[in-house]
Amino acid sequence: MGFQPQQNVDLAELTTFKIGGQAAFYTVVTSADELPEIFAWLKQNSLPHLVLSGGSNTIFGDGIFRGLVIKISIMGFAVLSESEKSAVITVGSGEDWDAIVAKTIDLKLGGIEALSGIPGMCGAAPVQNIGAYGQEIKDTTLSVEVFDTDNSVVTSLTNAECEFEFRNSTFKATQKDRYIITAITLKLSKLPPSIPQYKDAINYFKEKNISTPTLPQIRKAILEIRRNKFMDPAVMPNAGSFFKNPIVAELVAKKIIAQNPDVKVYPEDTKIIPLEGGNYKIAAGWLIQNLGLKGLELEKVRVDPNHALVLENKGGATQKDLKQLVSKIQDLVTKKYGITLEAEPVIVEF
């Protein structure tokens, strides 16, 4: 009978946030031997498409998505090679970001220990080069599977291709929809790892009086760390930190350095030392916490009263609901500081 997908499907209770009206056509990808046939069903109605992995990322539109909802659900781990000082993985796009970290700690290998309780699907990670306590997937990856829409092909990309940056790649810009993640290899290390240079957690280890930690006790540090700080998306429906820290020029973040000596600032010695390029990483969240705005409510959402990135859902919010609050912090953070903020989250609009 060829292709048949589901119709009507509901989208909110797909994503964390839980904000979203309906998919005209839905189905579930376990396998990249699909994806050919699918994009000929698409292109045979003459439909649009939006990919979905785990919905951690997502905040979809209130209307009506006409066209086809993909969601990447593809499995698979395997170790490719191995050397005394690393050894080279595989992952499958569907699964569970958190759950391949704790694996991989399992299997004694670094690189991704302080990436640990990031919510979402392994096929996420590259699209937006998820990060956290000074580590980036693009440290790692050494490729991408992906599927080729332009091409109706399964081909692989380079670190060098993915055109890693700061919360982006070229998922997200200069190759926006072309193409479907369907698989990671990582090149992870043996060697003793080191405390992630971030004032939370090493302030953990010194209280512990721990110098030298393993892989476990790290992923045990960020964990605990960030459940001290993030909201449970099952209790409090989120997407995490919701806005990007800004990278901004000399002149702008000396002069708020200047004028507010507590500012926090990525990495913290950058007060001193600026990026490459000159440029200087300050905290968002601090610049929203600054102007008294944790807490915040409009309706149906807020802003978390503990940590100021975290934006909610009350209950029964829209996308419209939410982009109120967005434009409200922006337009106050632009004001007072002379800087736009960005949203994480893939913002999709229908």
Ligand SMILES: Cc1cc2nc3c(=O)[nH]c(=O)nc-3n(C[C@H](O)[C@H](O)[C@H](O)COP(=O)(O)OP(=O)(O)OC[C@H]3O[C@@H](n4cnc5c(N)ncnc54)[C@H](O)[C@@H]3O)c2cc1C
Contents of the next structure:
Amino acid sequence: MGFQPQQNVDLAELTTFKIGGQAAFYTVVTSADELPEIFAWLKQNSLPHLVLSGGSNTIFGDGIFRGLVIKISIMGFAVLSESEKSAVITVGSGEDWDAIVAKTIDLKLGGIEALSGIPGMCGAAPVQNIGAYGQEIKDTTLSVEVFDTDNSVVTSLTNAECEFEFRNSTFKATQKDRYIITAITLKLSKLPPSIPQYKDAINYFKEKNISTPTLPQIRKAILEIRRNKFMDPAVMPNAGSFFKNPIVAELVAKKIIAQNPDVKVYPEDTKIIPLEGGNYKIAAGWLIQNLGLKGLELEKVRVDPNHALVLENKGGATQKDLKQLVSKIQDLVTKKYGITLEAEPVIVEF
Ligand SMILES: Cc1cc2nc3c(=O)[nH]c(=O)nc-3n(C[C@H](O)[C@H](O)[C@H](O)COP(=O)(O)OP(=O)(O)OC[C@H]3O[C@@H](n4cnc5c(N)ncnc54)[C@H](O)[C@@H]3O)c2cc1C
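Mind sharing the form predicted together with the ligand? What's above is the form predicted on its own.
Entire complex below, previous chain first.
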């Protein structure tokens, strides 16, 4: 009978921000083998596609997407090889990211423990090179298996070909929309882990008097720290940190630091230090908080009253509402600090 997508599907509930209109066509994919037929159908009907996983980093438009939304649900987990010091695992892109982190810790494999508690699926993790508490997925990624929509074949990209950057990769930039990630292959470590060099984590273990924590102890710490930092999207819909921490040139940073000696700069240290290369990574949350914007409300969206970096849907918000708030924050930050804040989630217009 051929490929038959669902029609007129509501999108808001498929994302953690609960914003979005409808998809004219929608399908759930459980195997890469289904993709050639789907892309032949798209070509035949001259329709565009959008890929969706857990929806925790996606803000859909308010109208109708006149194309096909493809929800990825490709499962699978295997240990491909092991040595004394490491193991290589491969994971289906539709597996829940945090469940896989927990599983690797059960297997005594380290390298992604600081990425505990990040919502979403494994296939989305390389898209924005997820990161937290000093780890990024680029550090452990050996390769990413993809369906190449240009020629309808499954192929593999090396770590270098993924062009990972801070909250960015080829999947979000140079080859946007070209690849559908079907699996990720990670090289994890069997060596003893170390305390994530972030103030919250350092203080957590200092208080508990633990100098050489185990992987489960690090996971527990990160989950606890995150619980205090992020609003649960099930309670108040959001997409986590809304703005990327801006990386600015020394001259700009020095001016901000001179005017605001208490500005928060990453990596956090006893004194303000630059990144390798001399640029500075400023905490976007601090910039917003320092402007007194915590709790700012506009239409049905607001800045979380406790966490300046988290924008929230108070109920029934539209992408238009959100964009107004985003522009207001961006304008005020640019005016005060000369920095342009960039949104982290993928904002899809339709
Ligand atoms: C409370 C909260 C806390 C968060 N904390 C962090 C954090 O600490 N660090 C961090 O980096 N992020 C964080 N995020 C953001 C988000 O969880 C991650 O970006 C996550 O990887 C998104 O996964 P997802 O499955 O929900 O992606 P989705 O929102 O479904 O998709 C995100 C993007 O990836 C694309 N995509 C998804 N799957 C595929 C695929 N298989 N192939 C190709 N493209 C695909 C989509 O088209 C979309 O452009 C947080 C979000 C929330 C809500």
